[in-house]
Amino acid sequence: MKLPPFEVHRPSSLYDASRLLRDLGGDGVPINGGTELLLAMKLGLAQYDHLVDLKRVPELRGVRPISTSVSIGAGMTHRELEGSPVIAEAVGEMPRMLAEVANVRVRSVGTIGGNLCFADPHSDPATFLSAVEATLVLGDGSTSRRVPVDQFFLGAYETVLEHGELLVEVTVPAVPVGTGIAHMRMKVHERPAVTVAAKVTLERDTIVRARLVVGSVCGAPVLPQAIDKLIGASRGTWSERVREVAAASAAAVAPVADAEGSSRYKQALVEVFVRRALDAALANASGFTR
């Protein structure tokens, strides 16, 4: 497979990159790691005459703590984030999730922003960041807006980004005491067939908040409403409620059949992995293992 001819542009600021993309119109596309885009171009699934390389844009780099959250530059690679002590301290489950993305070659080149913007349905970061209620900063160097991760995806390979607008940073809330997060996934090939992320908060052994996201089975991550059944559950009713939520979540999603499995197979996976993720999240929240 050979790449079609194209011209590479290397802007040195967010403003210049955004302006250049607007000037190029549909002939230009941003690129950083390129692990998804270049493959699509090689396969003939996408064609661009101009690639706008974002590696020199300083606004897309860095990891820093801000109050009760962590700000992550969209141009940071999975491998860099996987080894970040700042992220490990604030959101301990996130490095473990990133360590499972693709393979070490992809993690060393691919970026967190590129993963989200490509909007591949089979994405670990998309599911996880939706569960922890991360927020994305979108901008063009002169204006910016904040969008919750779960409102960023419109469907498979579609996002709310406007042409010339770039994903600048990802803001991830730190995990407070009493809150547990768990990310579960299963893959048959290179990409996950199912990803499930759960977050639960306990107060005096009672669940007061819960969030659940199912990914990799539909065009975009899904937030099953059945998670509300967990609110108010105590340790004595936990197992029963988890089974109810798992079954209801599997019934509510409408998995897309693809190379990773049939719709019915994926529904069965959803039920199993929702149950596992919720059990793990509770254990992480309380230090209690059944």
Second form
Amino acid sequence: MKLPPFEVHRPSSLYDASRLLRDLGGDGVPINGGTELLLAMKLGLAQYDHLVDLKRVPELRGVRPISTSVSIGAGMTHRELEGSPVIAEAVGEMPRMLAEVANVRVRSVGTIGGNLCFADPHSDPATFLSAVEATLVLGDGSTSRRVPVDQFFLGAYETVLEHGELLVEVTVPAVPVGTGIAHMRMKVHERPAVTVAAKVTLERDTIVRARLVVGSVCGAPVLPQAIDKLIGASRGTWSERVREVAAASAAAVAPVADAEGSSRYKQALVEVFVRRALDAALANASGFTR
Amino acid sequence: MSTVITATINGRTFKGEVEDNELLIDFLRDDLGLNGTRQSCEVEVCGSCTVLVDGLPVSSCCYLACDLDGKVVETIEGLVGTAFHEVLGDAFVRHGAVQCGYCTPAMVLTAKSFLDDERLADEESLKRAMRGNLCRCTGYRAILDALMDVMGSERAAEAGSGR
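Would you generate the structure of this protein in the form predicted in complex with its partner chain, following the form predicted alone above?
Once more the chain from above appears, this time first in line as the rest of the complex follows.
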């Protein structure tokens, strides 16, 4: 398979990249590692005359601790983030989640920003980052806005990004003491069939906050309302409530049938993985309770 | 459209023009005649087309040749005659880790990218590191045995980092 002809542009600032994309209109597309875009172009699913390479844009690089969060440049590769001590310190579950994205070759060149912007429905980072309440900084080199990850996706392969606007940075809050995070996935192929991420906060053995995100089964990550049943549960009662939340979450999602499985099969997976993720998040939170 | 690139390929400098839409695998096989890099699934899944760019494994089937500017590329041909090739080649033969051989260059290159990493000296870590390289002959056992044999050994560390 060959790629259709195109021209690669290599801007060296966010402003230039953004302006170029705006000028090119529908003929241009941003590219970084290309692990998703080049594949789609090879398969004839997308065609562009101009690729705007973001690898030389310095604003998209780096990992910085900022008070109680970590700021991650959208152009950082999965591989670079897997080994970042700053991220490991603030959000211990994140390197483990990234270390299982696709395969080692995709992680060498694929970026966190590329993964989010391509908005493939089967995404570990999208699910995980929604659960940990990460915020995205979108910008064009002169203006910027902040969007919570769970409001970034409009559906499969669709985001709130305006033409010429770029994802610059992902801000991930550090996990405080008493809060537990868990990320679970099942994958047979490169992309996960189901992804569930949970975040729970305990105060004196009672659940005071709980957040649940089910990914990879619908067009975009979903946040089942049923998670609210966990609030107020204490150590003696939460395992029963976790089962209720799992059953209700599975009933509430309407999975899309695809190569990873039928809708009913995925619904069954959701129930199992919600239960496991919540159990694990609670165990992680308990481990740090004083 | 084309781009002029300068890259180090198996220790030699390449300076020349490549088409913007040319894939790394086609550049290596068709332009440079380095046929040890295998074409198979073409969608980044099987691992057969793995080469190392700046020491990291990439799928050459979905990597642009014009992105090589300033990079160091290693293909299986570049390992011939090196200590690493000798150590790993020997282990592969001893354990019968090669049958048809189609996946072997990629297995060897992937292993080279982490074989001097002591954190991977147990079998579970090794399996994780090698995941995504498909072999349809050996059932993987022989490959893992060969790699376990050399993992963490001083010889492998020396051979992995130097050449």
